[in-house]
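The chain below stands alone and is given as structure tokens, in the form predicted alone.
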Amino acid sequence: MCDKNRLPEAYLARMELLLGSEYGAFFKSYGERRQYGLRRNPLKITEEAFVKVMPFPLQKISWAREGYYYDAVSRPGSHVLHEAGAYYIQEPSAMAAVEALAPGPGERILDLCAAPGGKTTQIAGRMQGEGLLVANEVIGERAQILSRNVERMGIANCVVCSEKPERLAALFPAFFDRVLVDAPCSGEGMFRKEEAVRREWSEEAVRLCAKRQAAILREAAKLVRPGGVLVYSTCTFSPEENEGTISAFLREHETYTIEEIPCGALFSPGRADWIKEETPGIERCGRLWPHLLQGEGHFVARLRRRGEAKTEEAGSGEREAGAEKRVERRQGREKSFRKERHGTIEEAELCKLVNAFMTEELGIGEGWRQKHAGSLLRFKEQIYLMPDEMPPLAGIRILRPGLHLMTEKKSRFEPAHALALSLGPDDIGKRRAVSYAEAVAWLRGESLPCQEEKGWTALFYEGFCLGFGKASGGQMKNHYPKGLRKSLENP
């Protein structure tokens, strides 16, 4: 709930203003329980499997796949499943702007303001690991956070960065299949969720953050393929950020057309006559509401860019003949990593040792490369396995080339807790099931007593890999990286 007493004035007039006979329901909104929702992670369980090990109830999100309501005493946040990556915590309206991206397996795909990662993970879900994602975040921070949440999930297909959008549009110009715009905002719609944005909020931010979000949208246009597709978003309620916005950036990109909203007939209708400029579509917007759906509010925008037909089933048959290919690729290739694009013939013997280490040390099985083609990437003493649709990344701040897969330590090798949070129960043949107690435990940064084990484990707890331990002398090392722990309540 929110202290509609707090509310600052001028945004209440404005909102009474605009909405007529529903300002009534509107307001009063805002002395209900605000709701909560997650996500399931699709690349580490099926729905089916989810239900059945999540220890607290919960209720379907109508206009997201992954979507769920819970109740705020589960505190899901404080739970092992969670720092293993069995789901992401997200407001749920926020769910609706992936939805309208609509992404696929095999795409290229720029979430160009990305943190903290709610909707890059669930991009990468719908990707599946095919294909090439990039996830930007300006400010190096929310970028290193940003991060953290592409590793928990046990996404290898990612690249993180951290730059300007007119450096990656002078970088990857006409690139990307699909393009993300959750754009900055004045944030009307987390008023119930954050004390510090309604006190931030005035007229004048309202005015500034439309200027940077054209400047952005401007940027993010040049990125798109012909044919491709642009999605805006927002969590405020104002038109000027909203249809305004949009209305701005078509008058400036003729090549640009709004189309329908996938799920769009549950969320209500852009409103034209909220802006000056008469701007064919811009009902096709769509609106969510917290006084007419469960979730905090949001504003999305659809566009397609002109130039090959594209079409959603297009689309469709297009995916299926990508995934013939890589198919076929991978099948025809020596089963093990490629050296790094650019690389020496020492980064050829690199790859021998990688796959020796993986194979012989950790017991990772062919399952798992056949899942995640890439070429290693070695930085200083890191190796990670960078994307194969990656282009060159010399110029651009890199948090996150890929998945990082281990370090390199004089004449030998230590697994990355990235490699192990990319694994399933059947990727690994040295691995260990732990109870809830134990992975309690484990995640504090304690060692676990061991009878037979020796040398490198992958822990799981539910069929949701913790992380790696080293079995030596009857004890479980712990390697779970020590910035990472933390204290959970025991059930």
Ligand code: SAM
The other form holds:
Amino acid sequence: MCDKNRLPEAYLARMELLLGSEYGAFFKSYGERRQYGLRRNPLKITEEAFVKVMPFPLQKISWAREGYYYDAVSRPGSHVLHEAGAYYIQEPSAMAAVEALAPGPGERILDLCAAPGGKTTQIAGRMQGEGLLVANEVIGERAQILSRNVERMGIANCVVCSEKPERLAALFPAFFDRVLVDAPCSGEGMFRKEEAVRREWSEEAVRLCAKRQAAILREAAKLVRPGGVLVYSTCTFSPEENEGTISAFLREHETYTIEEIPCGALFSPGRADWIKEETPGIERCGRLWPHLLQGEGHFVARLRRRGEAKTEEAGSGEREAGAEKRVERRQGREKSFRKERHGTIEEAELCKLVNAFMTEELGIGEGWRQKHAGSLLRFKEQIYLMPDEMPPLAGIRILRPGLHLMTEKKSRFEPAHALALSLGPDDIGKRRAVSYAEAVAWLRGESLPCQEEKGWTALFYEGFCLGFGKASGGQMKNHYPKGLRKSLENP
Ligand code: SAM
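Return one more block: the form predicted together with S-adenosylmethionine, after the form predicted alone shown previously.
Everything in the complex follows now, all chains and molecules, and the chain you saw is the first one.
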């Protein structure tokens, strides 16, 4: 619910003009409760197991495959399962953009404006660890939050970077199968949720946002391969930032056409009558209105670059062939990590050591390796598994070049927290199950009494890995990263 008297007057006047007889119902929605949503992490748990393990009442969101409503009294952000990456808290309407993108395994996908990571983590779930996901956030501090969320959700095939769109466009022309532009906007659709957004709104801000969106989309257009998909989304209502931006983009880019949105029938069509220029197909855009569905405001457009298509739209035959190739690649994968493509002899030696550590000291088996493709990358003392298909990283600000595997100490390795969060219970031999109370103590940074032999052990709560501990002298020493430690309540 929000205080209707605090809504900007100029904003309300604009909305009344645009909505006409519908305005009454729209305005009334500001007196109603906002909606709360979370999204299951399909990288870690099936739908069936999720509904059994979740301790809160949940209700499915009709337009998002993994999405659920929860009620305002549940506090899923303060539960151990949240820290373990079982789900991501996300406003329900915000889940529509990735449904429109329809990502799949094995693709190359770019999330251009990605922090804090709601849509990146949703895309990763659909990719099932196969293919390359690049998550970019231009603001450094926000990119760090994005990187932490990628880690928490156990995503292995994601490179996190912090670059201006023009820099990426120059480095990766026509490289991606799908690009998502979840653009910075005036946030009108979030007024019920965030008071600060309401306070910052002005007509001038709407104009500035529209200008910035046009500039970002122009660069995004260069990053999509012929036949690829570009999805544009905002959480605002203004025609200048939505139909206006798309209409101007289409006039400038004849190689792009506008497409129907998968599940778009659930949303309201784009409004041709709200913009001056005639734009064929603009009604194929989708708007999510708080007075017409259970969610906040959002806008989505799906564009396609003309050219040869090679993903699902090329016909299910080709997509299946792609899936077969991926299986073949997996089966043919060496039983150990490969060295970095331009690697040296020392790197070949490093591969052997990394393999030995993972197998002998952690008990990580073939199952996990079959799921995670890539080459080893050493950055100072940090060792990563970089996703296949990632072109050379030189010249881009990278926060996470792939899955962080371990840190090299003088004569030994320490397994990384990111590696722990990518593990399922069947992936690792050296593991131990903990109770909720033990998990809470662990996340606070406490050590636990133990009977395990000396060495590394992965701790699991309800089948979700919480991190690594190191047994010694009857104690499981806590290696939960200091910056992530927190005090959660016992239920
Ligand atoms: N996709 C995110 C999610 O689902 O969690 C939310 C993205 S938010 C709507 C837009 C993002 O664009 C912000 O993180 C903002 O820092 C970033 N941004 C701001 N100016 C930008 C620019 N000129 N180019 C690219 N990104 C920009």
